[in-house]
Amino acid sequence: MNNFSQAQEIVKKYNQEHLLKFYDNLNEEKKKILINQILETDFKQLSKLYSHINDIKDSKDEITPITYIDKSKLTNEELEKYMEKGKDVIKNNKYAVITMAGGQGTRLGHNGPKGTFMLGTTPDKSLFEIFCDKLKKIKEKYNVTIPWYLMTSKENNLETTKFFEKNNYFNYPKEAIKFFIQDEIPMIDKKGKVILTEDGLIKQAANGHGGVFESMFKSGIIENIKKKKIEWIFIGPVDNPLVQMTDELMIGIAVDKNVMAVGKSIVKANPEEKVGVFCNRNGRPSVIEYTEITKELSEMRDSKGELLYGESHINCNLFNIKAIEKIGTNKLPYHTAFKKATYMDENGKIVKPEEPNCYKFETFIFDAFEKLDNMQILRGKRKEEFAPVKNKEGTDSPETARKLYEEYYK
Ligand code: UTP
């Protein structure tokens, strides 16, 4: 059976025949792409995800508060001890950074990869350049070149790599910067039908920041890291210019406590703030998303008046190489988001919806925490760590982030 007949059988079996309806209108190259997309799509998994979309979340998990180290309460001796241990790791070339830059950044609405967004500082710099500057400072300070890996998506990889080339890798050693592409998963509409792009191909979206582990293995990045004998890998987001690319304290604590990972937290501003919080789930480290926490849990306080679930997860986590190997390519669960996406309908018409119209499936990095034997939470200071660039305007926008960034670096 040839590829086309195989694809025909598949779409028939999974009730997705509309995918081949406009096949004849495509050019030869796109025909091939579409057929490959159909052959590579796990339709069984998609049907399963669709059938569970409206499931009520399992509330039988036992959620308890998590303990943490508070940076502001450390004594000078403790600080010094941890800092020294952290510096040793860096100076001995045992440290690398991964920046997750595969997100779509739909809320920001910037025309291009989020990392290319110019923050509006003086002098004006892109988020990528801001991060690279931090690595350059460490290079000067310790005379080491920290390997920098960037996770992109199929959608933004070319633009991202071109941006680095155009900017001469911000004068960081080119060979220390590597890109790897994360996986995608098709988007489906309310009826469970896979949607088509304006070009008549399957509409895919990056599979969430939890895809970082699987992609590290698939792309060979993990081999590259092991060859360099790197032991500690910081994984952080692209949309927060205050990310500490190299936090000696965090690294030193990881070494001293002999843990598999350290998660950076900041105090949740108020019970309603839209951030996930660290907790123990059935006795293991985890995060409850802001969409999943109950009002009761979010408002609980301890005897000192602090929120019991107040350690916000800011997507800045440090992993030992053994932790990443343990997480491996095991599939993380998919979470569902209802999004707005332009598509081609069953009559071949391009529809630009005003309201969310389709489901996107994403895995989250923190779902990997419970696979770890142990994890330390380190509470940092909000003004030193957190200036998210999420929305076009208002809270967590370029304007608020720029202010926080300039305030910190003043
Ligand atoms: P967000 O969860 O805020 O998603 O990403 P986003 O795609 O950037 O923005 P919206 O939701 O569409 O507006 C947090 C971090 O995780 C990365 C992002 O690039 C950002 O650094 N991320 C997210 C990925 O690398 N891949 C993904 O599939 C999703």
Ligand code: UTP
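Numbering follows the first chain given and starts at 1. Here, rigid core means the biggest group of C-alpha atoms that superpose within 1.5 Å across both forms. No experiment lies behind these values; they were computed from the predicted model shown. What changes on going to the form predicted alone:
- Comparing the forms between these two forms on their rigid core, the Cα displacement of Ile350 reaches 2 Å or more.
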The other form holds:
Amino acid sequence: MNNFSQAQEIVKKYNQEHLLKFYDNLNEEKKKILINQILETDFKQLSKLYSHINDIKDSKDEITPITYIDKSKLTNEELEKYMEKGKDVIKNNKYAVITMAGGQGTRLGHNGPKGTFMLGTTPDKSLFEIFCDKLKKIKEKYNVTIPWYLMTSKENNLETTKFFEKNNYFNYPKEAIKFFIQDEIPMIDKKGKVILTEDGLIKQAANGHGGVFESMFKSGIIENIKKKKIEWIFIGPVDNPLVQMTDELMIGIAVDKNVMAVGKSIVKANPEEKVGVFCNRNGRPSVIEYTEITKELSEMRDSKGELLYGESHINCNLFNIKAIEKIGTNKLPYHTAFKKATYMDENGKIVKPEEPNCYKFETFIFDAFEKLDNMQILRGKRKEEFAPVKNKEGTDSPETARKLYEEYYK
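Would you mind giving the form predicted alone, to go alongside the form predicted in complex with uridine 5'-triphosphate above?
Next up is only this chain, free of partner chains and other molecules.
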């Protein structure tokens, strides 16, 4: 049986025949792409996800506050102890960094990968160069080249790699930088039908930052890391120029406390701030999303007046290689988001919605925490750790991020 016949059988079995309706209108290259998309799609999984879209979440989980270490309250002796242990890990080539860089700069009004966005600093630098500068400082400080892995997307991988080539890898050793591509999952409409792009291919979306683990295994990155005998991997986002990619304190705490992971937190600005917060869920480390937390929990305070659930997850996490191997063998659960998506319907008409019309599925990195027996939370200061670049103007914009970045690095 040839690939086209296989694809026909699959779409018929899952009532998705519309996917091949415009096949004859495609050129040869796109025909191959569409057939491969169909053969690679897990339609059984999509059907299952669609059938559970309207499920009401079970609220029987026992949610309790999580303990944390406050960086600002450590003694000089404690700081020195943790810093020395962290330095030893870096000096002995046991450390690597992963930057999640699969996003586009659309919301910023930037046409290209988000990492190529110029922040407007003096001198002006892209987010990628800002990150690379941090690694170069460590190289200079310890005479060690930290391996840097960048998770791109199918959409921006080529443009990202070309950007690095054009900029001579920002004078960081080329062999120390590796790119790998994040997985995608098709989007579906309200009837459970997989939707098509305007040019007749399956419309897919990145499978969320939790997909970093599975992508590491599929791409062979995990084998590359193990070959280098690396023990600790920091995973962080590309859209926060204040990310401390090589925090000796964070590493040292992980070693000293003998934990599988450390997550960075900053204090919630107020009970209403729309951020996920660290907690214990049924006795295991977890994050409760702002969409899930009750008003009662979000406003609870301890005897000192601090929020009991006030440790914001800023997506800056350190994992032991054993933790990643454990997480990678288990699929993380998918979460559903109702989004606006332009697509071609079954009649060949382009639908441009004004309100959400399709479902997108994504995994979250913090769901991996529940698979670990132990984890430490390190509370830092917002002005030192968190300057997200998400919106074109206002809160979390290039303007606010640039100000925080320049104030910190003065």
